[in-house]
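Shown here is one chain on its own, the form predicted alone, set out as structure tokens.
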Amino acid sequence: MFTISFTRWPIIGSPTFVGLKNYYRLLHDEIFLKALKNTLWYALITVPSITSFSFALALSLRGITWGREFFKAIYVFPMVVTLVSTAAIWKGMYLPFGPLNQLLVNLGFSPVEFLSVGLVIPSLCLVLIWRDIGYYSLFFLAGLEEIPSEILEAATVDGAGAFQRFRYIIWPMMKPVTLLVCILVTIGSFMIFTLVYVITGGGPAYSSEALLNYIYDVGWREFRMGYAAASAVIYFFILFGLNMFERLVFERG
């Protein structure tokens, strides 16, 4: 790929080598520019919703000693579901007289646009929300059962609230799973592109275009593998850089 990306290759025939031409055509492009922005807020919304989201939901979840492993199984269920089958069932509900607007009208609301330019990429962010809480909320409660019930129970004698044995104890010994989720959840923002091909297909004008959506496009429907090949370098050394910003950040918090 990284090869590739110095070349013109329009599949059929041999690549041919053109230098830095992709790249610097790249920081050019307005609708690449736009893609790599849309993915910067889908990252920017998932991350630390589906992070605490998933954390707070464990958090109860740990407190309920009867049928835990039915809960457990009702998180993992959005998963199962394929994620055609998930982004063609909110396509519905998000339409101008789907079941949520026809929720909000009976509440007395307006109908809202929720595929509308100034909506959408929440509107999408909230269907990847919708199913990842429960599956990574199992991350979370994971490690929440390995921390010694002995060390809680002591910091409560002490005198220790509730606050301050999460502070203190809790949230210490769950970074590492928490830096795992925000790397997976991170990942998964930039991998979105199901959900934008299924129900808005990138627009309205390329208002929900995502880079994986921008580099299938002009790669498999314009045959411009080279410079299709320059956007999916770029799409790795920003989720690389993102990757390890978030290492830095839990080393250092």
Contents of the next structure:
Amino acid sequence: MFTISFTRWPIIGSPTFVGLKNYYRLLHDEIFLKALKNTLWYALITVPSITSFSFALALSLRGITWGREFFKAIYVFPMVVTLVSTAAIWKGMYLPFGPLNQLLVNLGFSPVEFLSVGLVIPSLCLVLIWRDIGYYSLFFLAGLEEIPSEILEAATVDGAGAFQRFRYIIWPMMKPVTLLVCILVTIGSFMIFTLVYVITGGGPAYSSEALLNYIYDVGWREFRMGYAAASAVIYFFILFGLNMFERLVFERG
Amino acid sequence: MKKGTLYLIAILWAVIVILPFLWALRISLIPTYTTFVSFFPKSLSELSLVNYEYLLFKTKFPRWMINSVLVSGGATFLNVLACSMLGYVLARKRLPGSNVIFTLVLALLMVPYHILVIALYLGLSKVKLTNTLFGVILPLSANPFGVFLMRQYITMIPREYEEAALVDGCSRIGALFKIVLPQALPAVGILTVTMFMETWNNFILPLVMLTKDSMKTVTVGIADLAFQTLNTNWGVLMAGSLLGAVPTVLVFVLFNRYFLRGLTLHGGLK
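What I would like now is the form predicted together with the partner chain, since the data block earlier showed the form predicted alone; can you produce it?
Below, the chain from earlier opens the complete complex, with every other chain and molecule after it.
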């Protein structure tokens, strides 16, 4: 992988060594920088929202005893359905006269162009959020179930309110799970490819292009393997760095 | 918070999760897609299976399904085989370098395989495996998560049983398949279910490996349907999306327990 990234390789024929030229060109490649920026946006939007919403959902699921298993099964359902299918269905949801816009109109709002330049990234994030919240809430739920209820009861007896119980008992005990979910969502948002590929194809005007889509385009539409490999290497290091950063934040905070 | 509010939240989210699928089902059952479809059909005669008919007889959809079954089945089978063998070796035998191998497996768990797609593609096209199903099966057939899972599980199984069998003249392979694996059945179950799901859902690898229409897997096929130029046939696309999800949903319904355990395990290890 690393070796390929130092070469020029138009698939047919053999690679020629070009040194760091690929990397140099990448840093001046507008589309690459755009894809990089988009991918960071995907992560920036999905990580906090999925983490907090799934935590909240798990908290409410914890208070439910009757039918909990049923809800769990429903919540992972979008994870079970092939992502391509989900993407195709949401492509339909976002149609200009699709169900979402009909809903908006019925509620008295004006229709929205979900896949326009300005809105396309939040729209795609929404699909990811919709799909992942239930799944990650199961992680939080598993963590919550491990907190002994005696501690919480003792705190209640001592006069701790709901917020205090959360702040001083639940939150510290849930930190490892939260970190795990953050890292998983970060990786997940960096791996966003299928959604973009099916719903927008990276458009309009590269406004939703993610890094993996860029790598795919360069590698398999333009057949520039060395260049694609170089962007994959950069992609890997950014992802790695982000995970390290999240680990640091959680160990400090 | 009150119980009622909690239930309200839980039910609300369940509805939000399910609605898009119901909409897709509704669209797949009307002959031609129009923008103003009422969500609930007025009568049963309004519904038709035209889209499904089109999908099954006018497109290569059945072929894609077969390909997907072959790929997922093959990769799952090879995974169970390879992961239990490697897991067994790593759990039992103190070979020189087995710690290094295990560390490598753990390191691979951290790397999303998407990054390796370029290297995989170049390597496999060198040995002329593009446009063959085997070219997709092979890279998916030794999942690091599976190796890890099997190793951890087999470590917990007491080794006295197999030693007794070995003394009685059983071979190592025989001991693995007749004595160890039956005891590791829960782990094998988790492995089988998660690997099937993962390979079925895999998109980027078949997308780059399989370019011939008749070789595509169902995921790539659905993406093709979504890209039909000018007029996307929404009814057919929705029908395909739903049918393409049937096998994984079926596995999920049948092996719900394994799947849920596998999910949290899988995530917990990454």
